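First, one chain by itself in structure tokens, the form predicted alone.
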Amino acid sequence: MFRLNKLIKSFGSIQNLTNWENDVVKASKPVLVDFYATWCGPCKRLTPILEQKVKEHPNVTLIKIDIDQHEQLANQNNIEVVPTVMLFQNGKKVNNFTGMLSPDNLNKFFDQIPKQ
């Protein structure tokens, strides 16, 4: 993990706080937000794992937020360590983790997401 803003969403992108409101806070399905940095080694290793897990869970949207490009969103979400992954449901953060999880713990994290 590393101490501490181009946002990339599955099949689209977020460019401002209005998009954050619409695509995360007002989303009708679970949203997984991955706060990362391009210089972060663990972030680079986590990205393909998260992308694969989201493919296995089509009810989940993945949004990636580069903390260096979007400092305001990182600060708004109290990001101090990357990678930090947050799960939002019905506009509220319901779970999160920092750093790399073991495969078993990552499976447990995804298993607690309701299937919709």
The other form holds:
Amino acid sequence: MFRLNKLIKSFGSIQNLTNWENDVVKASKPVLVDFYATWCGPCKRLTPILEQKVKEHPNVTLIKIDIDQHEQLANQNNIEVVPTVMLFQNGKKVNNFTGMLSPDNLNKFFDQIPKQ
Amino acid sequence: MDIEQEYDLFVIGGGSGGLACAKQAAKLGAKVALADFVKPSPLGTKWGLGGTCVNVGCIPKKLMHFAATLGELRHDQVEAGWIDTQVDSKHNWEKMVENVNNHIRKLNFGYKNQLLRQDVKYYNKLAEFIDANTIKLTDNKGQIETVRAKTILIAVGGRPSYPENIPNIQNLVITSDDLFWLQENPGKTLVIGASYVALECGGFLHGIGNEVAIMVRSILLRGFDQEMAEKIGQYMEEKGIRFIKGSVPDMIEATEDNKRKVTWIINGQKQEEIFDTVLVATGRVSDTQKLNLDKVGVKMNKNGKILCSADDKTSVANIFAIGDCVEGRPELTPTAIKCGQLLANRLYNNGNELMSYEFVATTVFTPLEYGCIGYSEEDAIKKFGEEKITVYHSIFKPLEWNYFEMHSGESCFAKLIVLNDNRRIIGFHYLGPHAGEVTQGYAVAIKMGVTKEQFDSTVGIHPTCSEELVQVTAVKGIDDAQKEGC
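Can you switch from the form predicted alone and show the form predicted together with the partner chain instead?
Once more the chain from above appears, this time first in line as the rest of the complex follows.
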């Protein structure tokens, strides 16, 4: 079961944050970080869309962060609006957007993520 | 003890007044910190940064009042031609509360962000004075830290008070602290009180379809114009809200199925009735008890309200106080905000403007809304004398109310109180739809000293309710308020 999970992970995955250093900074593959709040309507609409896109881009990992559960992390990343989505590669933030994006713009955002 | 931080200004209380002062002071270059901590209500309700207005006051109140008015519009919709409108459709409390609470959390987040961006250090801890420059901060785990500040602002606001004659009352009733966060519809509700909190809450609960009774000891809306207060009550009664007049509860007990049995005495007779929920709205008390103010020498009146001079200074030179916790201030968000900003200007920008509480416009969001500016008729008579004023009045009917025939043609009412010797309008009273929107613009004119003749020379916008105010000619005591003819 554990091996199966590791196998699934290598094809890109969706998870809630466990550890910023390990999950985001030290990740070898591109990581999309979804800062959301349970009280935020647009967040509720965006997250499933991101989950779907990540399934279509299996080299990307989606990390979901509830800003009320991880206040310090949200402050450290200067989250002023939710949803805020950040793309990390090799430990550096290379792209980001806030709010809902149109399908076109979302596609453009994902197209810029290097495939394998 | 290890004191690590020293601030120019430390604000105790993150409500309307505290936040406004903290942000303005930081903008002006002061090193500012703010402590906000919500002590849970007796039933365990708590909330985030922003104070009473944002969390358990104006904001959720207005949203729920709006929800109720939307329900009332269903009959008008039918007559205006809409098909398939269900006039007796049910209301989903959970959905309304979820949306209201989500909006409030968005505001909590926004305020936290503002503090962060403006470099105001935010402590989610309960503050207490150690001395006039030192504050002890305790978090919800009991951890303590200490800070020092040159100037301290007390802006702790108030909390609902409970009648004292009923044992265990705090565990048997809810207050406005709880109502806006209830996860289930409160059901058949008894509201105890005659304040605007009581009438507004009773009003929207009835509007969403609940059975509501309001128990009042004597008059409605003490301190407000009593002719207007009576009309508000009359309208609510006509709508089906039951008023139990001239009574206070004698006993409240929980029944076996967790309802509330309430007993009261009226004309010497004992009455009792079962309600799902009892909402107490009999007053508010200043939240200063646990601040240790006596030790520091900050003087309060016997109700815990802090005594301040016109420049918001307490009896201790470096300690100021603003908002609901201060004696003699109106319990309003906009006055607290402005007062806080002006205080920051005086402290950190050589300002000298003091807060003025003259001609502050307010609105009561009862089922029929009431906007007012300036003197009530009683206060005008007391201050100037009956022969020194002229009262103009008018009964009117909003045009839109002519679709649905059950709308009253006599409920809406406008009144202007004019000082005879200079013809200035010193009292403005409007009872009708959209009272807040109608009243706001007139506040500018009245603050500038507008006269009745200037009102009369202003052309009205037609067809509106607001135009009534610049067309009222009937004089109370001489003419009928009701216009004749079509």
